[in-house]
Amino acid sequence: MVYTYYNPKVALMGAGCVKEIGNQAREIGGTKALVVCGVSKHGEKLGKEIAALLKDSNVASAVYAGAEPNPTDTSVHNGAEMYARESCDMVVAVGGGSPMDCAKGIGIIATNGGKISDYEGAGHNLKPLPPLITVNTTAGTASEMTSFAVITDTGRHIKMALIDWRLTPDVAINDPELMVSMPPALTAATGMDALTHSVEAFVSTIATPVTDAAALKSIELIAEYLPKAVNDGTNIEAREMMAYAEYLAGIAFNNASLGYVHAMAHQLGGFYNLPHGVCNAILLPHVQAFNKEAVPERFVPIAQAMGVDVSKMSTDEAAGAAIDAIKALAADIGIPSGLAEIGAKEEDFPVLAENAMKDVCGMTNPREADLDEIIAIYKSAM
């Protein structure tokens, strides 16, 4: 089997790397950017920075403050009819995973046109993006380095999965002094999306050993750093080293895929608009308990890890070991306990379950599961 491996062209890391956005934006050819940022003030004042960054290199923008919280195509559709009325010929995104799938969709409709629903699922986007610059300022999604997108649709009430090589960003910035603003728990929440990107990517269908490198390396920094910095958030050294470890967990999962818990995810999200990374950090030790009884030994390399001394336990044994080390750090970090104390509701759980097994995330989950297995790691997750 061939295996293609996809990142940004320009990644840059560490603390002011961001002042470099300019000469970024120049190298790659742009004139005036589509500064795409969350619908928040401090979205907003996140995209006046940035536009006032470009604008010291002489890089015009115009600033679209209309990512909402999991981008909806309205949100899209809005965001490229504002490209076109401004002649941009480049795209800017900064925050988190929101305004960076926000923006991959709004490149996507300024060159291929259509709505945004055009394209869920993989490989429909025909035409390359016009150059994509991603200013990341949580540690979670690692939408600033992948080709991934989710946007929900309005009209289904469901998040579609947009994949496509071309989504990945020509130059990636991660500086952690734009991470340092973030509250507890919106650190958590991001930091245990990145812990389930890594984890289901380790036991993808399709792993190979660049990401499983990149996996169990997310992991540890994780398991070490991520209450650090949930604790403290000034603490530089736990932001860039989260930063690094959501940065490799996005190598990992942009190159492995993802799995059963991030199909599930999406429509919880996309039915009650719920933040992403927590229904990742609740459903991600019940999806992993279906899955360790086809793949256990995949289980051991996590629980070491996660700092797990395996030395003298079973292959099932780790396994668990494995399952039991993610809940007690989502429980150290104040994740919600089940999907009820978010509003999940046990009576949606068969059209959610329907939902999730369309979703492309699900197509590399080591373990095939049926829609009444769906149903019960959902009932088993509240």
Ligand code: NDP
Contents of the next structure:
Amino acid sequence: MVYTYYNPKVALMGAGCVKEIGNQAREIGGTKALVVCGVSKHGEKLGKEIAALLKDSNVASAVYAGAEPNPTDTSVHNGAEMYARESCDMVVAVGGGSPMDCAKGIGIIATNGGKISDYEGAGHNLKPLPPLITVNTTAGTASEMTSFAVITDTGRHIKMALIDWRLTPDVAINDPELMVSMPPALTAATGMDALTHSVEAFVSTIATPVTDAAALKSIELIAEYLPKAVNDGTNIEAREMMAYAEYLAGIAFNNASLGYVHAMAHQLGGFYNLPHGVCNAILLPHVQAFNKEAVPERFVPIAQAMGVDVSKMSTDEAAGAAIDAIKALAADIGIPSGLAEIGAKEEDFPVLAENAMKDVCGMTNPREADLDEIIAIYKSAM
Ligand code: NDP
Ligand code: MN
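Hand over the structure of the form predicted together with the named molecule; the form predicted alone is what we had up.
Complete assembly follows, chain above in first position.
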């Protein structure tokens, strides 16, 4: 079996590293950047700060504060129009997964034209995208280093996954100082998204030693540092370790892909416009309880990475303990206990399940489910 690994060309880590952005922009040959940021006051302020840093290195820019949470096709198209109007030659994203994915979508349209829905899924043989720098402010999605983008199709109310190695950013920036402003609930939700990436990649049907190493180290760091980052957002060590954890999780799932948690969470996010991390966090133990029956041995190292002493446990006991540890972590950091609490409705499950079965993320789940089983997992997570 042949495996391919995708990574950004350059990755910067550590407190203060965002100050390097101007040099990096010049290194990759950009002269005018479209800076894509969030729509909130916080998002727009960050966009302007990045524009100022670029200016210090004589790189011009135009700020597009148009990426809302769960970014839409419309936001991508508006951004692409601005990119052309402003004669930009590179894209810089600052924010969480939403601005970074929106920026990737803008990059696609900038060189390939058409509508973003034309590029859903994989295998579109894209023309090369403009240079892309991603500045990540959550710890989280790992979109700053992955070949994925997730864009909401406003017509169909679904989240489209776009997958192409050309979406991999050229420069990925993780500066923990930009993460201290996350409130506890956002820290918790995005941290559980990273945990979901690692767990799904570890039990994936296409996991390899490279992705396993990254996934397990990431789980270990999340178990130790996520509660600390939630309890005290200014703890810079915890923020830095969570940045490493989410980046490692990115290495894992960018190359081993995901599973039913993401396939099912995308439907909840697209249908009810809910935060991605919360949907994942709630579904994670329920999907893994289903998966454990097929690959119990894969859950033993997960239990160990979560800090469980498995030395006196059978494989089944250790696998169960891994899932209990995930549940305990989620409860400890204040994740809602079920889907009912976030507004999901049982009558919607058949259509959500049908769409989940079409989501590419589910293709590498270690146990195949039929429609009724997916519906049953949604129900168990209520
Ligand atoms: P978002 O980017 O959606 O941000 C959530 C909210 O948090 C926004 O209101 C944002 O506002 C705010 N915010 C972001 N950073 C900070 C900060 N440092 N301090 C205070 N507020 C902040 O969150 P996620 O990072 O969780 O991204 C989720 C999206 O990523 C989903 O659409 C999901 O599907 C996608 N995703 C993509 C993946 C990929 O590989 N491409 C993988 C997994 C998920 P503002 O931006 O205005 O500041
Ligand atoms: Mn995710």
